[in-house]
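Next comes just one chain, in structure tokens: the form predicted alone.
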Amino acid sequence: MQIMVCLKQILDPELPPREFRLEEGEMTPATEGVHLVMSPFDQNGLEVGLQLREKMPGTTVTAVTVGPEGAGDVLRKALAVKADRAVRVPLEQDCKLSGNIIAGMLAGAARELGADMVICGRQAGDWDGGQIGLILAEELGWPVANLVTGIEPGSGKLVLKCELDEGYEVLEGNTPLVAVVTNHETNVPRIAKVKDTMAAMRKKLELIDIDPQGNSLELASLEIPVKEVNCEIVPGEDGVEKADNLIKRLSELKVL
């Protein structure tokens, strides 16, 4: 079985708000000099794919990303945890395209690779659209399981555990299929060994050219909200005096 795992490179979600900025003259986040990482739910999806490969001899895992040359970094991270292949679909500034176009490009990659299963993260950690996996399944005409936490081989079928609001449901299915993975304690991303990280830097990244089809998403505006913050230091010689002065000041401001 050939498993294709979809990955996306994004701004680090832990980036301090004061360091977030927009490209000058563009309605896109600035990435130069900013830490870029693999989208968190995609990490969970990659782990689910690797775990399934370990339980099914002969299975291969191919990591695929749509993006510019720099997005190859997330592919090398996938190779460092022993993904079998890494493929990039070249595209500049994917945030200008709607989810259906990206899903269509990923569907084209799945066809080119002859994938039997496609695994996606629940949603990207930047725009949080949560559309790609479901639209991708529609593009391919495959069944899809949403909010998957793990996949096990069964008796001639695959067993998928899916998260619900109050518990879980267990599904059985055959390939081809699309699995949209959410985070769970059983799919915490593994940590790459140093030697494997070094080896990944020397491995070849494959390219598959696929033309974007459909209408682009046109952003009307993208702005960083401005929030005014006022700070006052409450005077006082000791705690009691400072407390009295604080109460007076809050009363003046009509907070109390």
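Note that the structure is predicted; figures quoted are calculated from it, not measured. Only the largest set of C-alpha atoms that superpose within 1.5 Å between the two forms is called the rigid core. Residue numbers count along the first chain shown, from 1. First, how it differs from the form predicted together with the partner chain.
Two rigid parts rotate between the two forms; their hinge, judged among G141, I191, L207, E228, coincides with E228. Once the larger rigid part is held fixed by C-alpha superposition between the two forms, the smaller part shows a rotation of 25 degrees.
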The other form holds:
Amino acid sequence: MQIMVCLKQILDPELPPREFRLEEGEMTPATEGVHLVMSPFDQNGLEVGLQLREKMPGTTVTAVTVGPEGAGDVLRKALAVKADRAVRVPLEQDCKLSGNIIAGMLAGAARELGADMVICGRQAGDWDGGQIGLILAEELGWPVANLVTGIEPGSGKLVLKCELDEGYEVLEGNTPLVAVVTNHETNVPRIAKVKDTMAAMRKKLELIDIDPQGNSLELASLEIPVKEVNCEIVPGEDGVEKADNLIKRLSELKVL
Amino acid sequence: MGLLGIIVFVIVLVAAVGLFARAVYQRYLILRLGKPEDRFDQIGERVKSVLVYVFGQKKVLDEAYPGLLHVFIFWGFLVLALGELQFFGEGLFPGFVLPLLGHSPVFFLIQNVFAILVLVGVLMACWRRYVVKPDRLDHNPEAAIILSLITGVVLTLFIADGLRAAMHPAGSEMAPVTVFLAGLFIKQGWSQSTLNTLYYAFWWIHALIMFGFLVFIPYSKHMHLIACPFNTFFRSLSPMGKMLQPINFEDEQETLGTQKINDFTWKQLLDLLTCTQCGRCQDNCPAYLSDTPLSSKRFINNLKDHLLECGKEIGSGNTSNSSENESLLEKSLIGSVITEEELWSCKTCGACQYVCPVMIEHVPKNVDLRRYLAMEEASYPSGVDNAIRSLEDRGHPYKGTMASRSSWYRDSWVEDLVKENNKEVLFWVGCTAALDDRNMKIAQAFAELLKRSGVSFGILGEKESCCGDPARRLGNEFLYDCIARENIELLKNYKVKTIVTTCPHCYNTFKNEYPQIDGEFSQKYQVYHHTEYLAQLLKEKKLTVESSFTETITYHDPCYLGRYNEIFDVPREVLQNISGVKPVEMQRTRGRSFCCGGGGGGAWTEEEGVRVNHMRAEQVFESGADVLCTACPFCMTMMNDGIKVKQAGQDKVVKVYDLAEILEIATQKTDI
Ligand code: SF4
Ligand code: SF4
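Let's compare: the form predicted alone is above, so bring in the form predicted together with the partner chain.
Now the complete complex, all chains and molecules, led by this one.
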């Protein structure tokens, strides 16, 4: 079985909100001095793929990303945890394209690679679009399982465990299929071993050119909302003094 | 003695020496299992170490009672050993006199005195071992055998010597015990031949005990009698901060870190053979005292037992390893000899090796084993994995922080420093001071002090990254190596000549560890911890104390500043410069300071049971201080938490400050 795992490089979602900036005069986030990482749900997706490979001999995992050259970093990370192949579909202006176009490109890659299964994270940690897996399945005409936490080989079938609001459901089926993965304690991404990381640095990243196609919704405006916060710290040595001062101040402000 | 006696003596002597030599040779072969390591530099310094630490018993005497009893036995035995030559000589060849010493009354007197000291030492040891029973001593028959043998040696020597003196005093007139015993025997009215027979009986018993002792040494913890002088000679001569050896990742590495016993170096194996099981390390080990599965002493001794098992076959002269032996050598230490949990419980505080009287280096062994786990298995305890991931992804170990490296100076005058940063003095802020709310205040206070002193300095702001210390202590040497190399390159872009930091971990990394990667690092940069830098500013009168600070302050020595870099006095001197300060010391202080629990990845591991920082907080309250002063961001975080928890039920409120904060207050123009 050939599993294709879709990975997206995004702005570090742990970037403190006050550090989020836009490029001067442009509708793209500034990346200078900001770390770029693999989208968290994609990391879970990769882990699900790797675990399935361990249970099904003969399976290969191919990591695929759509993005500029720098996005190759996430592919190296995938190689470091021993993905078999790494493929980049070059695209320079990713965030300005709607999900359907990216999904189309990924579907193209899946066809070209002859994948039997495509795994995606449930949504990217930057724009939280949550469209790719579903549109991709539509493009390929494959069934899709949503909020998958793990995939097991069953007797002649694959068993997919999916999260529900309360509890979970178990789906069974055969490839081809698309699995949209969510995070779970069973798919915490593994840490790469050092020798694998070193080997990954030497490996070649493959390129597959696919033209972006379809109608895109245009990004018309993007701004950071300005929040006014007036904060005053009530002085005082200890709790009692602070409470007294707080009451005084609140009376001054006529709140009390 | 007749010819037969001499022949028997020679046979017994040869057998004993042979058995002894064989056992020692076996131990030597065991050492050869280890990898190479160069410990043959600075020979003069090494000889000095032996004189000071072996003959001078310097470290042994760090603890009064056990130190003294050891000195009595050790020095007593050295003197007695000289006397043995005369003793055996005259037994074998009546009339034998050892040149110079043989019949010297002073020498007899000295011998008597030292033999008594040995007995006093033995009594003190018995009292301690069998009445006081400190937790750190093991209860096994070995110690009892050794103490009995020592007592036997001395008593038989006394009796045989007394019997000899009863026949012919020959110089022993000044030796009180000998004279007393001789008198006692004479009073019995025994004939010369009875005295002679008894003399030879005790002479033989003495000889046999001596030889038994000789044979027993290499098979027991008393192997340290032989190993300790060597272990002291080959001890590390660098500050503790340099103890971890770098890995050259450009070379093809078979195994990263230590998996099997023969992945250790010969010196690391010699360490194991040297352990005397005195338990001093364990008494100072925060991991042990806080009830984690790790005990520094057990760590060494479990490895030692395994080593001796491995060595049995090799040592027996059977160099073509049997398959069982091979499998022992192939055995992974982690999981069989030492558990992962034990490894991760270590705070790398170094207290164990600081107090070890025989110079055993515990921490590098632990980190080498961690290296295997981290790099070959990518296996970390929970909490630590996130720190490592965060270090990889965003250059700091604080996953989930809402701060950025510019948070502490946002909208302040420091912002300008970042914009025109090309100064010779660089304030390296470090991750914790930059990203943790409480610690940001330290960065602010120190920057303020630098400004007040008129120092023209810069900071790197968002360009700064972790120094790599957490990765290194957590065993990910590769990640550390990458981070260190990036930082070394980064610094080349600036005019920096002096690096000053408030974090002892960054300090240690720059001062001791980057030079292992970049040989010119120490020439290019002067590295200071802020306590040193502030002391210098005070000395140069660039900073003046304006107000008094009238509280009782206790100073907590951060491990990486104190033990790792021997900076104990400087911070205390800075405090003494502030008028009104009443210093008090905690019971565990300076080299024996108790870790805050934050080192070695402790800041990210989840502690169960008793917490090290809570224990240290209790020690702070016991000292009676109003203020706990520290000089490390990890200590600040851990101690702040510890004090908060332990504050309940205490009659006084203890505040925790960094030295920079106290000085910042004291150099302002208002009284607090
Ligand atoms: S370094 Fe500290 S915690 Fe680790 S074994 Fe030694 S004393 Fe114990
Ligand atoms: S390692 Fe050192 S301090 Fe610890 S028990 Fe052995 S000899 Fe004593």
